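Below you'll find only one chain, the form predicted on its own, shown as C-alpha cells.
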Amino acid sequence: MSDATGPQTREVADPSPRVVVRHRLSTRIWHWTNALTLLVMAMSGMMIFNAHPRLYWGEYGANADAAWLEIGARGERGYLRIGGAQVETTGVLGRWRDADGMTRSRAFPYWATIPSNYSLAGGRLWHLSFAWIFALSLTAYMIRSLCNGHLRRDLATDRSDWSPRHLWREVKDHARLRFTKGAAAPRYNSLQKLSYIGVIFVMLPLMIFTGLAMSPGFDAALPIAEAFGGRQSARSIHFITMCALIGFFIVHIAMVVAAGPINEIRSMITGRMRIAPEAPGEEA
C-alpha cells in the first residue's frame, strides 16, 4: 500500500565549505606593513617614556610639576600611579630584572622596549624611523581603498549597524564565540565595522598628529599642539591612544585564535578564506 502523501524531500546543507575572496592585495600589504611598525613604535615609544615616565596636561610638565599618570619605584617597590589611585608593579613595571638578573628602576621593562637596553637616542630614532613607514603607508591605504571601493563596500555602515539592540546581540554572540557562517562570514560584522572606522580614522590619524604635536620644529612652523591644549597634553593623548591600540591588538588577536588561527591568518596572506556552511534554518 502506497503512502496516500507521496515521497516527502528533506533540504539538506551542502556540509562542503567554500573558499571565498576576502582581501584585496592593497589590504594584505598594509595590514602585515601596519602590524610592524605599529609593534617597532610601541615598544621605541616605551624607551622613549622611560626617559621621562610622568604625565601631564597642558603645555608643561617637569619632575616638580602634578603628574596625572606615573611609573616608578619607591625603594625595592615598582608603582602605577593614575591619579590618587595607586597599584603596586614591582616585577613587572617600575621595577624589574633585567636578563643579566640585575634589578632595575625604569618604566618599562627591557623586554617591552627596542632598544632593549637605555637608550633615549636609539628609541627616538627607531620610532622616528618606523613614523614615517606608518605615515605614508596609512595615507597610501586610505587613498587605495577610497579608489577601489573597499571603503564603500566592507565599511561604509547604515543606520542598523549603530543600533544598540543589534550592537548589543552582536557582543553577547562574540562573547560567546558565535560567529558567522555561510554567506554572512566574509562580510564585516557592525563591531568589525565600527572598530575598524574607529582605528583607521581616529585613532591612527591621532597618533600622527599628536607626535608632530610633540615635535617643536614641527609646531613652531605649525602650532597643532594647541588644538590638543598644549604639548603635554597631546603626549598624554599619544599615550592613552596607543594603550587603546593595544587593547584593540589584544582583543583581534584573541578573535582570531577563537575563529580559527589557520583560516583567519591564511586569508589576511592569500586573500583567499574558507567559510563552513550554514546549518538549514540557520540565518546568514
Contents of the next structure:
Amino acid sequence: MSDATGPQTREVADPSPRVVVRHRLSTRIWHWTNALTLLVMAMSGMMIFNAHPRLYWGEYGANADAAWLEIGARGERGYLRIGGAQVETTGVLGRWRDADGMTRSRAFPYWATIPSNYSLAGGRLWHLSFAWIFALSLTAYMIRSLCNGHLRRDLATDRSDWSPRHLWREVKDHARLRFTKGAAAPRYNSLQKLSYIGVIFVMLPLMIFTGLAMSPGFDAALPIAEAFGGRQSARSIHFITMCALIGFFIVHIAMVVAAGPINEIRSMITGRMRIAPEAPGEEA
Amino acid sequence: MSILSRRDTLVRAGQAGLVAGAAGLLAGCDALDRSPRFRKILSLGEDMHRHSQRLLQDRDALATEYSSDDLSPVFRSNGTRLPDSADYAAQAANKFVDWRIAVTGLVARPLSLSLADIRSGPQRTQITRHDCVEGWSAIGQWTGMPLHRVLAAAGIRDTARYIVFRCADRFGDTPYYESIDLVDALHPQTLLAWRLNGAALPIANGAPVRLRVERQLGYKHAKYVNAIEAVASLGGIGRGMGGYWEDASNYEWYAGI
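The form predicted on its own done, now the form predicted in complex with the partner chain:
In what comes next, the whole complex appears, and the chain from above leads the way.
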C-alpha cells in the first residue's frame, strides 16, 4: 500500500479508458461514516435548537436578553429574524404543517429534525451519542491521513494554491462547470484543497469544541467557553458553523453532479475513477 | 433517446430518489427512535460522557465562577414557577418559618432541618452560570449551605450511593424529584441555596430552598426541596431512572453535557 492509492493516480489494468485508484480505503470509509453522522448530527441538532430557538452572544442569554437570531411565530405567521432584519418563513420555519396536516409552531419543521415529533430528550439522545462517532472517526481519519501521506501529498497546499489570480481563475472555471480533464483530473485543485482542509481541520473540529464548550461538566474540567466569548457565543458559533457545513454540502453535491455523478460516487465507493481521454489540443 | 432527454430522465429519477430517500430516512429514524433496543445502544453515549467527564474532571473541580459584573439582568425561571398547593401557599404567606427538610434513608442520624438550620453555620456564596437543557443560560449569585455539611451531620452510611431530593412542586399528581451521586453530592459547590442575587430566593426560582449542582444542567437543580434521602440504588425511586424528567420523558440522568 506504500505506493500510490490517492489522487496520486495509479493505473489499473487496461489503459483505455484509463481507470485510476482515486480514494484510499480510509478516506472512503470515513467519508461515508462522516456523511451519515453529520446528517444525524444536523437533524438532531435542529431538534435541540427547537427547544430554545434564539441565539445570543456572550456567556448568558435567555428570554429577557437580546437575541441576535430568532425563529418564531406571531399569530399565523412564522418568521426568521437576524438582527434587525426579519423575513416571513410560514410553512418552512416557525410555523408549518406536519405530516398529518397539523399546524405546529416550532422553529425547524418535522422533516428536518430527528426525531420528527418534538422531543428534546430524543434529539439529545441521538445528538450526544452520534457525537462520539463523529469525533472519534474524525480523529482516526486525521491520524491516518497524517501517517499514510494523504495529507502531505493530496491536501497540503503550496504557494500557488493561495495565489489570488490562480484562485480567481479556478472560481471562474468552476462557475462555468469547466473541470480539469485527463491526467490532472484525479488531483485536487486549489479550491478543493482549501475547502477540504477548511472542513476537516477547521469547521469539524470547531463543531466539536463549541459543542464541548456548552457542557457544564466539561466546563469544570476545561473551561473553553471563554475562548469563544462565552457559552452562548459558543452555541451561536456552533449554529453558524452548522449552516456553513450545509453550504459546503450543497456546493459539494452540485460539483459532484456537474463533474459526473456516477464516476464521482463510484470513486468514493470503490476507489476507482474513470479518466476521460484527452481531446487533442485541449488544455488539460 | 437523445443525450439531453436521457439526462433529464436521470435528473428526474434522481429527484424522485432523493425525496423517497429522505422520507425513508425520516421514517427509519423515527422507527429506530421508538425501538427500546436502539435507544439502549444510543444511551451508551450518555455513559461514555459521564465516564469521560469524571475521568477528565478532578473530583472537586469547580464550575467556572464569575464576578458580579457578569450577572444576568434577569434570572429566568423555568419549570414550576409557583407550586400549586394550599400548603405551599400557607408556608409562603408565613415566610417559610415552618418549612422542614427531612434528611432520611441510609443515614446514622435522621434530621429535620428548619430554614434557620440551613442558614446557620458556614455558608458558601458563588456566582455561577445556570445552563438549561433547552439551551439558554443565566448567571446568578447563590448563597447556601454546602450539601456535604448536611450529609456529614446526618452521617451517611457506607452503603449510600445516591442522594434523592423530593420537592413541593407537582407535575400533575407527581411531586418533582431528582437525584445525584455522591461525587456531586459532596462537591464543594453543591449547595442547598436559599439566596439568589443577595435576596431571599424568589418563589419562581424555588423558594425557600433549592439545590445547586453546578456541573450539571438545570433540571438536576431541584427546587422547593422538602426531603433529602440517601439511597443505595435508584431502583425504588419513581420509575427507576432517578428523576422526574428522566422517568417522564427519558432525559439523561447524568446531565453534565
